[in-house]
Each structure stands twice: as C-alpha cells, then as structure tokens.
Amino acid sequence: MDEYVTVVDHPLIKHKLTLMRRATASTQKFRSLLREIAHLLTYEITRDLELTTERIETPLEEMDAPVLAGKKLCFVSILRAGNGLLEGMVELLPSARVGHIGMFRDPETLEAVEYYCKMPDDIAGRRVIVVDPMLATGNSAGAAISHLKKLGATNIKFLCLLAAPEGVAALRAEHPDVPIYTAAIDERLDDHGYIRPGLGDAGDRMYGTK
C-alpha cells in the first residue's frame, strides 16, 4: 500500500474488530463495538491536527496550554451504515459539524445511487472526514467524495473500519489525493460485493435488520 493508506495496526482494534466478525455477535455488542473502535480510529485520522496555544489558569498557576486551532471538522455519514462510526467519533469531537449523504447500492449493477445530502454551509472551509463501515467496491465512497468536491471541499480524508483490496484501488484511482484509514484490509469481494471474509452487512448487524 502506498503513503496515502493507513491500516491502523493497534492490538486493541483487532481484538474488537474480532469479536465483531462473530456470527453471534448481538446486534447490542456489534454496535457498541463498533463505537469503541470509532474512539481509536478517530485517534488516528486526527493526529494532524493543528494546535496552538492559549493562556489558562491552573489550580497552581497560569501556563500556556494547547488547544485545537485551525479549519474546523466536518463528520460525513454514508447513509446508514456511516452512523454507527459516526457515533463514536462525535462522543470525542462533539463540536464537530456533521453531514449526511444518502447512499444505496445498485443489486445488479453496484453502482452508488444517491437519495439525500445534507451538508454545512461552510462545508468547502472545514477538513472533511468521510465514514461509512466498509469499502468494498469503492462505489458509494467514490461518489459521495466526488459530490463533496463539487460542493468545494478540498481537505477530504475517508475513514472504514474494513477495506477490500478492490475498494482500496477504486477509490485511489478515482480520488488520489484523499488518504483512506482503515482498521483492516480484507482478502477479497466477492461477486455479489461483499468483503470477504468481511462481517456481512454492517448496515443490517447494526441496526438488527437482517
């Protein structure tokens, strides 16, 4: 993988990411495992941001302290499924903004086919994070990252909790300027556009669906 991919390799992230590969993971468990791994993700994709310095009182004395300067954050769910990491992220960054695009998946084709978008104002001077759970063809995360362009964003990262190496490509090929993290990198997809081994459908395990 090259400079723009980032697997975040913690122990704590494949332990979780383990138990929630389990077939008789809940629907409760899956979910707020999800979250957990949210929190640790988020670590990660977040440790360029900048900081400078503001002048505090202490319970002793007064000292310059860092604080986050800069652009502001923007959060962007992919429609549903990007809820469940979402959650997780904005428990830490609560003064985060937050977007929504709506996504569906074509059966026969795989194509991304959007039905909402609803975004900040400001969206073009915020540092954008686009989440949704897996990157499998590369499809939905393509188009939502393209819409967002269009919208003037031009700091986009995106961020999944699992990546197919086809997914991985599709994306870089059609966005190589915006890095992907990841908790883990799956064999394959398969023919009808799942990661393999994958978890299923993060989407139908999170909110008991299917």
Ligand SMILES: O=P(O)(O)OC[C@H]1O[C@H](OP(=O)(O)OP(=O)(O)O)[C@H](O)[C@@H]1O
The other form holds:
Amino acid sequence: MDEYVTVVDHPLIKHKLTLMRRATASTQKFRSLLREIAHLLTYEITRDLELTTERIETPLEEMDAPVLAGKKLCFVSILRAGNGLLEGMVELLPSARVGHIGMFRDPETLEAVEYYCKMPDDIAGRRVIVVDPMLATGNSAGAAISHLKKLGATNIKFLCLLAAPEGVAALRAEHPDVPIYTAAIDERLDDHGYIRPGLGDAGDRMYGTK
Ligand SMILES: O=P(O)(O)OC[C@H]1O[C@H](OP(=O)(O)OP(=O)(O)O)[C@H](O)[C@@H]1O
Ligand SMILES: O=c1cc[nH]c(=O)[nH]1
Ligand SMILES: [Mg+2]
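Compare with the form predicted on its own: the form predicted together with the ligand:
Let us now look at the entire complex, which starts with that chain.
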C-alpha cells in the first residue's frame, strides 16, 4: 500500500470490529458498534483540520484557545449503509454539511447503480469526506466520487470500515488523489463480490432487512 491508504490501527477499533463481524451480533448491537467506531475513525480522518484561536475567559483568566477554523466540511453518505458511519460522524462534528448519494450494486454485474443524489450547493468549496462501511469492488465509491468531482469537489477523502484489497486497488487507480481510511483490509473478494472473511451485507445487518 502507499501513503494514500491509512489503516486506522487501534485496539478499540479492532475489538469493536470483531464484535460486529460475529454472525450473532444483533441489529441493535451492530448499529451501535458502527456508531462507536465512526467516532474513532473520525478522530483520525480529521487530524489535519485547521485550527485558529479565540479569546475566551476561563473562570480564572483570559486565554487564546484553539477552535476549528472554517468548518467547511461536508460528509457524503453512500446510502444505505453509509448512514451508519455518518450518524457517529455528525455527533462529533454537528456543524458539518451532509450530502447523500444512493447507490446499489447490480447483483449480476456488481456495477453501481445511482438512484438518488442531494448535495449542498457549495460542495465545490468544501472538504468532502465520503463514507460507506464497505469497499468491496470499489465500484460504488468510485462512482460516487466521480459524481462529486463533476459537481466541482476537489478536496475528497474516502472513509470505510472494511475494505477488500481489490477495492482499495481499484479506487486508488480510479481516483489517485483521494486518500482512503479504513479500519481493516480483509483477505479477498469472493465470486459474489463479498468481502471475506468480512461481516456480510452491512446494509442488511444495520437495518435488519434479511
Ligand atoms: O465496493 P462495491 O462492490 O461497490 O460494494 C460496496 C457497496 O455495497 C454495499 O451496498 P449495497 O449495494 O448492498 O446497498 P445498501 O447499502 O443499500 O445495502 C455497501 O454499502 C457499499 O455501498
Ligand atoms: O461484503 C460486502 C460487500 C459489499 N457490500 C457489503 O455490504 N458487504
Ligand atoms: Mg450501498
């Protein structure tokens, strides 16, 4: 891998991801773990946010205290499963703008089919973080990022929970300017485009649709 791929390596993330992988994890447990991991991943992916200072008064004296500058952030959730990560992210950064892009994978071709898109008008000027728990073939993330670039976005990162080596390679090739952050890279993709060992279908596990 290269410097554009960050595996966020932390014992808490590894432990919580293991709990999510277990086939016995309930829908409720799966969702709450995803939200918790989203907090930890957000901590890492926002490490380079600029700061400025504000003059404040503590109970004892005045000081110049650090605050986030600009706050021109936009999170883009790839529906449906992206919303599980998004929820945890907006808890940490409640002033971020949010865009949604609906994608499903054609089960035969594994190509991404877009069915919805709603973005803030000023997306071109924002730092964009695209989120989807699963990076399998890379088709969904690649198509979502291409759409955002057509809308003028130039500063884009991609955040997922679990990636296949094939998806990382495909996304690096299609969008070499987009850094990828993930909690883990698994062994492989299977013949149906599932990440192995993986955790199954993230959307179905989050929403109990299977
Ligand atoms: O890298 P890819 O091969 O494109 O696979 C990853 C995509 O597959 C899943 O979505 P799915 O199509 O199951 O839709 P859902 O989120 O509505 O369940 C997942 O949430 C990603 O969006
Ligand atoms: O393993 C996979 C692959 C694509 N989408 C998922 O939700 N899981
Ligand atoms: Mg999807």
